[in-house]
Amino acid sequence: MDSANSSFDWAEDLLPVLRTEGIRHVTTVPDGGLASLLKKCEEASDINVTTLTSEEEGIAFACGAWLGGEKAVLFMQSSGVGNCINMLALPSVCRMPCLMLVAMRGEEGEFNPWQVPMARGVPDVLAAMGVTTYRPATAMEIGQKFASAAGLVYETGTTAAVLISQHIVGVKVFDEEKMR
C-alpha cells in the first residue's frame, strides 16, 4: 500500500455511500483486502452481511434482492470474477442491476503467482460480459467511483464493477510462521 492510501480510511468512506444508494444487503466471499470494510458492514445494524460459499451466488442474489424490491453489492478479490462468468448473464438478460466491489490480486507485489492469470484478465472478462468497469486511482476515489457505479446500476438495469487495485488494499504477505 502507497504512502497517499494508507492514511485514508476508504473503508469508512464507503460506507454512507452504501446507506445514500439504500444498499441493505452485502455477499461476500471474504478477503483480506476487504476485511475492515466487511467489519464495518457486519456492525453496522442496517446492513446484513451474507457470506457466500462462491462468488456466483452473490449476482443470484442481488437479482433475488432486486427483485424483491432491495439492494444488494457483492464483495469479491480478483479470482472470484472467473467464478462469474456464466451467471452475469442472469443479470445481463434479465436487464437487473448487479453490483460489484473487487478487491485486485495479482497486479505489482503479488507473491502468489495463481493470481496473476486472473487479475490481468479481469477487465477484459467483465468487459466480455458487458460489465462497466470503474478503477479508483487512490483510496479516496473510490467512495466516489463506487457511487458512480451504484448509480448507474441502478437508473439503467446494468452491471458495473468497481475494481480497487492492489496499490490501494495493500499487497497480501505470506507468512511461513503462520502456516507451521
Contents of the next structure:
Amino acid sequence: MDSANSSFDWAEDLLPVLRTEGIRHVTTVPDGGLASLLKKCEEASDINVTTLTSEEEGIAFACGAWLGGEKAVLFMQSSGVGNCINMLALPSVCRMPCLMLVAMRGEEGEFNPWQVPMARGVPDVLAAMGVTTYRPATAMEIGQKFASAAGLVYETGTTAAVLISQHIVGVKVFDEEKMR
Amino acid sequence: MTTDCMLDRRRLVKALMRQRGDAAVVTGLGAPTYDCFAAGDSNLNFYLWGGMGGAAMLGLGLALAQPDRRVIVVTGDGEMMMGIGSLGTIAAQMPTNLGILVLDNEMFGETGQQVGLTGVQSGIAEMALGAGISRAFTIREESEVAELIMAVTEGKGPIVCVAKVQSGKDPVALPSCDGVLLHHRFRKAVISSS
Ligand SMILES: Cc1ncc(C[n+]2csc(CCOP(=O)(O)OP(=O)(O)O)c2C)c(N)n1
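Switching conditions: you have the form predicted alone, so give me the form predicted together with the partner chain.
Let us now look at the entire complex, which starts with that chain.
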C-alpha cells in the first residue's frame, strides 16, 4: 500500500454517490478493506445495512428491493464473488440493475495463499456471467468509477462490479507478537 | 422431520391466494411457482424459475422496500434449505410484513423426487426459530390450514410456516418464464398501487 493511497479515505467519496443515486440499502459480508466504509454506512441514518450469511443473498436482496422501487448495493470481498455466481442469473435474465463493490484480496502483498485462487478468478468469473467491471487505478478514482458504475447499472438494467485492487485496499498485517 | 405428508398443495395454495388481498407474492422455483400460477395469475406474482436459494432474500428486499404491503414468499423445502442462512439475515432485519410459506414435500420433486433433507433429519421451522425468527411452526392436518393462512397473510413477521404436503402429481401449469416481462409487470403493479 503506497502512502498516497493510504492517506486518502476513499470511503468518504462513496456515501455522496449512494445519496445521489438514492441507494438506501447496503448488504454485506464484511472485509477488512471495507471496514471504514461499512462503519460510515452503519452510522448514516439514511442507510440501512443488512449483514448477510453469504454473498449471493445480497444479489437476491437487491432484486427484491428493486422490484419494490428501491436500490441496494452489495459490498464484499473477492472471495464472495464466487458465492454469487449462480444468483447473478436472476438480475441478468430479468434485466434488473445490480451493483457490487469488491475489495480484492489475493493480489499484491497478499500473504494468505487461500485468497489467491478466487482473486485470480474474479475478473473471468464476472466476465463469464456478463457483469461489467470497473478497476479504479488509484484510491482517488474510486468515487468517480463507482458513480459511473451506478449510472450504467440503473440506466440500463445491467449488473456491474467495481473492483478495488489490493494495492489500494492495503494488506492485512498480523501482529505476531500478539498472536504468540 | 419425516412424517406422512398429507396436505394437498394445490388446494392449500388456492386457499391462501383467496386471502392474499393486495399482497405481493414471490414464488420459489419448481412446484411452488406452478402451484401459485395454477391458483390464478396476477401481476402481483413474481415467479422464480431459477436463483435457487434466493426466494426468501428477494422477499426480504421487497418487504423492506414496501413496508406497508404484505409480502408473501411461497417456496419449497429444497429451495429454502439452499438459502437457510438467509433466515438469520431476515431475523436480524425484522420485516414485520414478511410471511414465508414452505411447501415441504420432503423431496426434490422437480428433479425426480429424490429424498430431501427434511425427509431425513432436518426441520425448517426449528431451524427458523434457531435463526431468530420469532414465530415458526409446522402443520400436517387440514384442520390447521386456516391458522396457517392467517399467519402467512396477516401474522406479525417475519414468520415462517411449514406445511407438510403430498408429493402427488398435479396438472401442469406453467407461467411465463420471460424474466424481463415478469420483472416489469410485477414492479409496475407493486409501485403503481403503493
Ligand atoms: C443451484 C441449483 N441447483 C440445483 C437445481 C436443480 N433443481 C431445480 S428444482 C430443484 C428442487 C427444488 O426442490 P423443492 O424446493 O423442495 O421443490 P419441489 O420441486 O420439491 O416442490 C432442484 C434441485 C437448480 N435449479 N439450481
